[in-house]
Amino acid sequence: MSVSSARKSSGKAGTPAASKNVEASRRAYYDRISAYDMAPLWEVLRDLVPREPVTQCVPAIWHFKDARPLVAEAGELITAKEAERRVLVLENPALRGKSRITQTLYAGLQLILPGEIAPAHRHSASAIRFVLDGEGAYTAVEGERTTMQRGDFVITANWAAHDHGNTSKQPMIWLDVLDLPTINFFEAGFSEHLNRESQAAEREDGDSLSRFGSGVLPDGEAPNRIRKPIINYPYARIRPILDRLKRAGDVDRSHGARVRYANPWTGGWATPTMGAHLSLLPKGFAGEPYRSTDGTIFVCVEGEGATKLDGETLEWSPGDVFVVPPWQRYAHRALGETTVLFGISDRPAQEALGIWREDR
């Protein structure tokens, strides 16, 4: 074979030499367009448009027996006023340093000691409190105080002024969940310190629940789809409803006897970005496998149980907080007489965007 023939042969399409030439040409092209802040979609398309959800989150559990003394220790190191909010952030092990339990939600354990006040402020993020331990402390929202008990579900709507105080003789610990990562993703976060420790009480304790949570609505008051009319959904009021559902046989095969916290103005979720449920798992309950696109934070309120995930089982008891990542199949199992689970996720935001999906 002549030298010229060899050269032609080495450059044929599909040969190693040709492949190297194509790769080099493409790389040179990518470098040139990079100078103009452009990049080739075909190099990243599979990651941008996956066949099904791919999550960076991992399952995790925080046992209350371990967390409680650590939260209490924080009370010896810093005051509520100094910290503004004395909270230990629950970080997903796969997202350390990002102050989030899922990609869209922040969660933390907040402590307020007897006699303390956590000063008034407000922010763009919506917040919920789910009381884990103690009773008698309060949250004040837009001039209404609500005294909190274990199991209560308390809402602070976005940009609502709020402060916390403890007039009881015992510490209180609650779970905070906020949509902070979502707000910060949109780069739409604002906050404001109100330069006062607490708000003046403008309405009676429990006013919002009496006005809006009793099956009637104040005549002539137009619904506000952003503001939340109810501040506190008391556990003592909601817990008996679960027993009624169980007796009636209204037990979902995956979730047990479950209620949804609702906005009485709209019938929709309690907040636009975060949706919460309370579930009763009857004795011997073994849930069917389930998954959905909303990563969910669970709290064990009563009883004991276990949640089986792909290759892992989380065992939980009262006060324990655990997280199930998006699109990961799981099944709850009750290990005690009666088990109650609280759950909260970003499902309302996903539904508003038309992207929420479940698989049973």
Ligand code: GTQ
Contents of the next structure:
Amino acid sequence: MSVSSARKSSGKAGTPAASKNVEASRRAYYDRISAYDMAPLWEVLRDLVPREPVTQCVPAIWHFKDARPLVAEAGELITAKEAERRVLVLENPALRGKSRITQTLYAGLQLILPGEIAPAHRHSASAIRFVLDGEGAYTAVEGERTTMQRGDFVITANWAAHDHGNTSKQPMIWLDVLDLPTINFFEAGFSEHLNRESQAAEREDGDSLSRFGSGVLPDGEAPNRIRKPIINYPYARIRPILDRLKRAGDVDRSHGARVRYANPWTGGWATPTMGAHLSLLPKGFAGEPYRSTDGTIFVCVEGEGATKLDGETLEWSPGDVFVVPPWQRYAHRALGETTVLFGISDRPAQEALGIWREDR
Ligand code: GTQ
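Got the form predicted on its own; could you also share the form predicted together with this ligand?
So here's everything in the complex, that chain up top.
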């Protein structure tokens, strides 16, 4: 039976027996075409082309008071060298076993103990680090070391060689976010180990920030597609800007006083696939509900607060990491004197594809 005759007969005969017949002939037809690796679109069209975003990801929070001792315990079980990267992956509870916090982003808590080295490697995925605890460990990216403090935002562009080390006296824990699920979705991921454990320092610590983060740019140097001009956006430099915004009344009704981490060469996002913000929520701030198509990972840096979603409220304090799924309405509320939130999502990738939307 052809498709059009199946349609015709179902339109003509309205009896249950006839529609059973139609159903049976359709099933038989689906079975036959299945042998040729073909399937009827009309059975899946609604799911394939949803009216509005449908997400499998659920809201979730990892409280630092629980996560910190568990991460510390990993330090007793395996060395950074053995593990290569000693990280506890933050898995979205609805996507367990898939090493992802949203469908496009991977997140994990990395521990590096005094004296340890996480050896040099590179990969197609881009990475960011957001420091949660400790100070004085370093990340080296393409020959430039940057010493990290709490709240620093550090980026490793795709295919940039990087290693981490801790020459301080305290453990350091940071949040890693990588676009691994995106890269692996494209099935375009490469990686390699570099021969040496850590890279020789070719540039001074702070070199990229002083060259590119001061309102001037090196004369005559052409933007490099891969190498990102800045590797560390230090909290100490960014945090006072939020106070200025607040004093000037430059406070968004949903996001508070917020800056966007930018690539000074292009004015665009810090990485092509992941975009991040830092927000200050003034005392008593009660944000207006907001939603956008980019599922967002938040970190509480200072203060405390709560984020209201449909049907649940996530309460957070410093070091807590939480995730808001795509197209879910949320509203932040500040409970502390001053509250600072870091947020990161796949918004640049969506913008590049022309699909990003928001709704206030
Ligand atoms: O630091 O290079 O959490 O390659 C996962 C994969 C961290 C890293 C992760 C990685 C890294």
